[in-house]
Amino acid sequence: MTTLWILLALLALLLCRIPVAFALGGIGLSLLYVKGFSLAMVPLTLYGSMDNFVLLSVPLFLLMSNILLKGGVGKDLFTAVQSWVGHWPGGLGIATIISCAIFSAISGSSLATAATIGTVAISEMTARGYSRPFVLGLVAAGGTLGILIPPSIPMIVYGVITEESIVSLFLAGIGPGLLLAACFIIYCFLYGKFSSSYQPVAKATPAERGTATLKTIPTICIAGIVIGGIYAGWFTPTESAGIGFSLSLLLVTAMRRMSWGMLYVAVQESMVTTVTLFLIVAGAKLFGKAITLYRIPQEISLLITSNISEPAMFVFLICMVLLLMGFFLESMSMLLIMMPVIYPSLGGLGIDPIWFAVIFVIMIECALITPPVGLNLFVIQAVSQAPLGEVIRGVWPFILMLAGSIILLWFIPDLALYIPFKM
């Protein structure tokens, strides 16, 4: 009964539009006070939630993506990829997805990926006769690759919460990320093959390809250093974020695309996002501390393991809950609210926590493109100045593809586990 009242109180606060950080923190503080626990643990808990070397990578990855965004790197990337595949059926759509996948390997942010590639791709594709809902849905869905293909900010936070290896989490996201990118590409190809509305793009000359590709080599090298360095064990995720930020700043400065004003805006935007995220982390940490003292995670874990013996049913129910939560919560809040509660149940059901992280992040991807709180929908609406309903109409095929990828992961776990554990 206590668990039900806590969940109802949290839901009521969220429906009243209380910020997630203050809703979680307020309930946690209230629970500690009611039971007479020492409130001296509150500042210690809040400090402990921030005093984590791994979390330092979050603002650094955000800074890196914002600097690349302001420096117009996305346009160069899209132009280069388009020069190679733009003449294929649905070629501009394919170029959009490939560009999203490459930029994802640098930024770790879904919103930055959608905004960066969307700024260039939407106008190019609509000018070529692509259906506007298709274009908007494609870019919104392509942006979600930013939180699955490493480096991934949600994977970092998942690793902090569960104390799982962030390197393994990053590597586990590569296979499913490439699978989703391939599904999106096939969809674009079929759209181009059977649609008569769009105009094909002329094949680029070897000189055009060479010029466009040369401009992107430094960006691709940054992605290779960030991911390859982590995989090779040369540096930690936090160190790779610092190196990626430094290289990105050097790149846009050398290209003379970064002024002091632009750098100030990039730092300010990264700071706002970081503070928002860290406030949610602090509130969730206090909430998690309180419910742990109330033994709620243990009780829920016992309830699940006593009544649900099939891992498939457990994963299905969690996916349904996440789908519903995604209608009114943003992605990071879902992760911080759910994982402290359900993580203890994974071991009892024999579910690999690294594999489950990929499932969880894919469900977060769904939340990013499902109304009414799908943040990617609003990013694309802002970039394209299109009605929100038009964006929503375009994302449904991609939501079905995300759901299909979860089914594939259930039957073929090695899609996520092969790279981190068998290579």
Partner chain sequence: AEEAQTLRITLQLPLKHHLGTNLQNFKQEVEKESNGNLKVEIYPSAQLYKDKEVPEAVASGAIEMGVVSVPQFAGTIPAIDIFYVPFVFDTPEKIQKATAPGSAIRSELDAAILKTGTRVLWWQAYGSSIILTKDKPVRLPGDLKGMKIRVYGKTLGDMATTLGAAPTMLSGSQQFMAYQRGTVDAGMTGITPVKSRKLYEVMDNMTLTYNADIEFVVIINEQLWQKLSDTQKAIITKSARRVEKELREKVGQIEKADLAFVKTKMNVISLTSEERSLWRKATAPVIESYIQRTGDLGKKLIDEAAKL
The other form holds:
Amino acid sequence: MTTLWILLALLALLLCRIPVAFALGGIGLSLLYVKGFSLAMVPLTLYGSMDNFVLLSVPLFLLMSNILLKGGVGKDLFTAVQSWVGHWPGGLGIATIISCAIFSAISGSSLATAATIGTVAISEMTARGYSRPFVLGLVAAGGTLGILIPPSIPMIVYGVITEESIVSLFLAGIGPGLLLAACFIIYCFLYGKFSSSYQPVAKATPAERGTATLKTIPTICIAGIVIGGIYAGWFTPTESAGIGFSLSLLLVTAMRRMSWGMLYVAVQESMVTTVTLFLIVAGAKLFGKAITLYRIPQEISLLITSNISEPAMFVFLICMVLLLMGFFLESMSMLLIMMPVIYPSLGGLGIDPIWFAVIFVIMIECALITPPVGLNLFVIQAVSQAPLGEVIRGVWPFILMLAGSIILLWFIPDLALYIPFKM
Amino acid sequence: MLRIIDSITRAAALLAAWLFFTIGLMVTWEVIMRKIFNAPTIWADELSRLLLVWAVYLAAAEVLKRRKLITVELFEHLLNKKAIRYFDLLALLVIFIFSAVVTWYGLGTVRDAIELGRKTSSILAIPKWVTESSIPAGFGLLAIQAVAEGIKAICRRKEVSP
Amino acid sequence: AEEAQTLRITLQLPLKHHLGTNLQNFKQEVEKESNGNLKVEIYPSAQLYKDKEVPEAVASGAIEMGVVSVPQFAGTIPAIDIFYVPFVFDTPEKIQKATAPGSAIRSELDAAILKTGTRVLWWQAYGSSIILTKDKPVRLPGDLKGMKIRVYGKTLGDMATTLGAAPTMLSGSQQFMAYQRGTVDAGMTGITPVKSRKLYEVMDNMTLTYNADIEFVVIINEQLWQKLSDTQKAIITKSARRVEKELREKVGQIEKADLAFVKTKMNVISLTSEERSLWRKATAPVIESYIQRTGDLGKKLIDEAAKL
Ligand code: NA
Ligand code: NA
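Return one more block: the form predicted in complex with its partner chain, after the form predicted on its own shown previously.
Complete assembly follows, chain above in first position.
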């Protein structure tokens, strides 16, 4: 009963446009106050939620991708990939997905990925007669690869909540990320085969390919060092974020593409994104502690384990709940509200928490592109100035593909677990 | 007065933004020292965490000022401007109350930390008031900024409505 | 009638860990003896507070009780690091004596902790520290030279540096991946995590250095303690004594069983007494710097330890 009231209060505050961070924090604070817990807990919790070396990687990954962006690597990347695959059926679409996948390896956020590639790719594709819903849906969905292919901010937060190893989480995202990218590419290919409305791009000359590719090699090297370095154990994820940041800084300076003004903007933007995210993390932490003291996660977990003995049933139910939440909630909040509640049940049901993280992130990808509240939809809408309806019409095939990938992961868990644990 | 508050907030955020930048350099330095010179620093880990806490909370007020806090915009298109303004004031009130309470209790922990001479249990043994005062500082600024934003919103309405 | 009281305890380990079952035994006895007048709630797995946050959380009254590893007090009470000073307590007998209720060492430390606003109810034995390595087995102190080693405390880091190794602080949960990926070449940890965290899958050698003793304390907010009635205090103290003794005996058995298991998985190296004295000699500067850093209390503790 208390659970229901808390849920309703949270919903009411969110609908009244109270910022998510303060809705969570405010309810947490009130819950503590009502039951007479010492409020000394509040500042300690807010402090403790940020005093975390793993969390530190978030601003550093953001700085890295923002600096590279200001250096114009998004356009370079798209041009280079397009010079190789542009002439294939649906070639520009394929180039978009491949660019998204590569950019995902330097960006931890799906919004950044969608915005970066979207800025370049949407106009190119629509100019070539690709149907707008297809183009918009493709970029919105391609952007979601940003959080599955490492680095990934949701994976970092998942690791912070559950104390699971960030390295395992990152590595587990690679397989499913590439799988989804492959699905999206096949979809583009089929679109290209059966749609007659678009004009194929002329095949690039070897010289064009050479110049375009050469420009992107340093960026791809940085991505390689960041992920390879984690895989090879040269450094921890946070350290790799730091190295990626410094290398990006060196690269854009060496390419003479960075001015003080641009650096200033990149640093400011990273700061704002970090702080908006982290305030939610802090608010959710307070909320999480309050409901723990009310023993809500413990009871829900007990309820689950005593009523659901089938892991398949559990995963299915959670996915349904996440799908529903994802219609309305911002993705980071889903993670921060749900994970503390369901994590205790995983062990009892014998579900691998690393595997489950991949499922969760795919559900977050869904949330990012399902209406009415889907941040990637908004980004694409902002970049393209298209009506939201058009974006939504193009995005549903991708939601089906995301769902399909979850089913596939259920039957072949090694798609996620092979790279971190068996390689 | 409002202008002074705004510029303090702005300065705090500017500091915070470059603190993130500095953290990046510190982490890089640590990797170089460990990988190349096999001599890990004793300060990089702890100091970078300390700066992180300060940076995040110092910048909170500016993020509020720029209205960048994430909200669930579900019915936005159904509301008229007036309703949105009321909701905005409500949000500012919630933020103010929350921040004021946090600031008050935060000052309490800082006072305890000074009285008991608490230090971090790590290698640097930094006095805890240095780290923990980030909470009252950041949320104090946030509370003040929330009031400032509230005054701005009310005044603006008076300008428009007559 | 006396006032009913709920005692919430924050624990960073899972409930089924031996420190967790120990708390559950305490809960059972206290609730039974007090006829439910005292209620104990355990919050395991760091749901509420991380290890380093516990002393302050309990002292400020944010939570009534907590379990915390002893070196977390080192910032405020530097001398408490005595348990990590190399080879001071390198046999089960010495540990037993040092941590017995009323022993000189423990009385000094309990009194120092009390000054921070928390009272120690009992000490929880966790086990002894050993060294894991990947390819190169370690037998002599010189063998660690040039290795990157995971440590979990300041004084352990001093020891590593003194032996020419490069210490890196990593949390318990980061260990497996750091070993598997080779981020570090060696690691200090307890015996029991080698089995529970499956570290034997990624490391080849285990050297039984017993260079440090890992202890936890169960603490209660002092203001709350003073508010309790004498009967309540007596029930808590009695239960605390009983479960403390229980755990200390049990840990010896658990370590023995785990060690037997680990021996089937990895190369376990025991040190001879000559080798042990070489380690002692090589790490002597750490003791010096410990005494310099911690002043009178540190000196006193080292002297007491020598008497054991
Ligand atoms: Na990514
Ligand atoms: Na959505």
